[in-house]
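Next up is one chain by itself, shown in structure tokens, the form predicted alone.
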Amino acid sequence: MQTTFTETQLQDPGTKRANEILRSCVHCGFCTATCPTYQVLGDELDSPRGRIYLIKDMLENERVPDAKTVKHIDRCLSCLACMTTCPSGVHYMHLVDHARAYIEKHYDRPWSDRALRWLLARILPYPTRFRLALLGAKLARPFRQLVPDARLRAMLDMVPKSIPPVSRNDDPQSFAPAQPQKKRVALMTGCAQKALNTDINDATIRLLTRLGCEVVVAKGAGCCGALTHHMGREAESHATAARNIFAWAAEMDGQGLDAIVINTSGCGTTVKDYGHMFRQDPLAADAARVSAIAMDISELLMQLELPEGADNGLTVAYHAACSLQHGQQVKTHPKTLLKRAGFKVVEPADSHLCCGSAGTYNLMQPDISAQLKTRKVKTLEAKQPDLIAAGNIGCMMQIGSGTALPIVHTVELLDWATGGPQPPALTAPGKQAPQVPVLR
């Protein structure tokens, strides 16, 4: 794609990446097949190339976003299934972000949409002020249908029935492994995951403990940033991150690591593009350092020897996260280890579409989140399985809240079948669990 780009305004990095970028592209079009906005509204602006074509124009005009610009890259799920199919290696996931952060400073939403951003800004990111607003939404669930605003009722809908007490696993503090070491790795344990379902991170550990790895929850990690670096919030997304790098880089300069392991597909795409993230900043070689030992807990546990099951008789539907097969290119470890765990692994229809999750998206663009929801529940149960197994926390509260399967988090499952307890979600109210024993 040609592109008119002045001097002094490839002077700005970011500008200059998304120069970079829009040349790659040469209009071929592939990326409209897999786009699930594009299938959903059929509106090529609502296509990757049909949003290359309005980021490049605002861009290189120097133009304050227009309300229609602004609608179509909102609508933009950032599952970068574009750019596993894009045969011109676009980098789609760097020129939206750009662009996101260009219309953060540039369009003056209306007064609702930035109450909105501002609450999730404010709220989501913090466990604790999370916590809080789950117990208040779920006081304010009966009163769902005199809310006017499509948006908070979705967020209504999203609070979970129960939510679990604080574990003290993600208190900073390292847990020693059961057998000779093989690996010091820290473990990221987010911040919504912490609120919404704390099974996950307890799961991790003693499953890392059991396979030799000494496991550590730095002091002063949190948040990766990624709720609001896709909000376009350069400044808050950076100053969370940051603190990441720095307890992180301080974990690799005493007693070092091995490996950063992320259980949270989402936090990992954004964790292993710090590096990129801090390109200019101070922070730049320990963003480069801690981006190159972050890891997908699948990733890390291809290194380890994990046990082999026979077959325990339970058929797992695996969800594979955008975030994780697209934003990291992570395929088939969750599938292998599943396999090898002694589970049978069945995959539904159009696997690479996502479901509607997508960080805030689902409550942000409830109505089109809520129609790739269906779609995916639809082809996830039509494979008849046992429970579903996915890698990302959004994926499973969006998928767990549209079908009666039990929905799990892999390292759950690989928990269970290794030693641990049955994961909780498998015994849930209202869920059909499985009645065939995991063997060991």
Contents of the next structure:
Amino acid sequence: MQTTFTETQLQDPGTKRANEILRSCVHCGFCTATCPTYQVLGDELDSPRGRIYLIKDMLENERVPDAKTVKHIDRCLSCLACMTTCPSGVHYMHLVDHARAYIEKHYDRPWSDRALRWLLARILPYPTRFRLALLGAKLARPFRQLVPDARLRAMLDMVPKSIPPVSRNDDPQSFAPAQPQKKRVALMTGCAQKALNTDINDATIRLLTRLGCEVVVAKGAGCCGALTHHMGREAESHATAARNIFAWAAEMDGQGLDAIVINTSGCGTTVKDYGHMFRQDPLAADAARVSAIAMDISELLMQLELPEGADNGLTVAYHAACSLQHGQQVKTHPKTLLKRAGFKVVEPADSHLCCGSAGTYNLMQPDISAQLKTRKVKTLEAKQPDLIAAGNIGCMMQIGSGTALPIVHTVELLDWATGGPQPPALTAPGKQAPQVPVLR
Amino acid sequence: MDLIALFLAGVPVFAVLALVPQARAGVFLGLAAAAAIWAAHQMLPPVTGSDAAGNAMAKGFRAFLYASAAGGGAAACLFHLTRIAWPAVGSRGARIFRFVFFLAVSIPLGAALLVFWEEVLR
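Could you output the structure for the form predicted in complex with the partner chain, given that the previous block was the form predicted alone?
Shown next: the complete complex, the earlier chain at its head.
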């Protein structure tokens, strides 16, 4: 794609990077075929190619974004299916992130938008606040019909029926391996996940220590910054990301780390991008070190000797989170591990498509998100599984709110199959528990 | 209902402590009540024990009940402090407004204390 940025404009590192990305696009339109919003809305401007044109126009002319441009960019899920599809290697993620930061700086959103985004940025990344907000939302849910804003109603709808108590396993500490140590890894315990589902980190710690890893929860590490990053709030996302970099770099310089393990794939995509996010920052070297050893839990488990399990008769529908399959290009590991542990793995027909969760997307764009959820649940249930597995808490909440099938994290199943307790979600009230127990 | 109780535990604590006639005694008693309830909250046992790397769930939602109640004590302390700072609030209406204001403050104050404790002090 031809661009006409001036030399002065290209002095800005963000614009320079945007220019490189824009010039790699050949307008072929393959991306439209796998863009969930284009499939739902059918508007070229709601496809990656359309958004690229809007972003190019906005950045080249240094114009104040108009409501139309903002609407179409806001509607992007950042699922990154387009990056998997693109034959030219357009790095859409960096482009849309830059566009969002530009919009945040130059566009004056309606007050309700600003208030909502401020609220989400102030609550979601902080587990205690989020937990209190969930409790408050449970109180407000009976009055949801009186709430005028569809987005606030969507928030009330997304509140889970049960909110787990705090798990002190998420506090800074070290867990010793249960057999001779093979690796020393830092576990990213996350933010929203600590309020929504404490079983995932617990299962991860059990599984990794059982397989010979010392698991460290580093002091000072917390939210990866993705939630605010995707809202264009660069200063906030960089501040939280910097705390993680300090925390993990200290561990790397201390007793050393073989890996930084992430069991929320949305966070994994962001942590792996710290090197880019901080490329112009004094923290660049440490950020690059952190990114270099960051890996999804499934990537680490492939390096460890997960015992083979006999066929346990349970059919698992594996939902591939966009951030894992498109953002990190980790496509086969979770399925390979589940099969090795003795599960029969099936996939929905539209496994490449987003479920509509996408961070805060299901709260900000509830209509499009609901359509994507309905479609995803239908294709997952069509496989008649005993349960659904995913590698991202956002997807689990989204799909779980639309199906009676139990939904668990991949790591919970692997923990169960190798000697851990049965995932609590399999026996939760209102869910159809699988009838066949796992054989160990 | 149980959820409502979680949020409103500070209200009766405040209502009782606000009746202390001496402002200085009220400040002391409010602070002492808040500190005592918070200390009790810290001594609550975990809900499901503490097996290594599994389900060391902290203190369940009882913890929040205690935090809410401590918020009532803290609100009473603030209420009495305003009595010391502005002893001349004369009209009955102004005094009722002050009482109602701090009664309302006692509801979210426990949550605010909990957030401060978890995010800043821990």
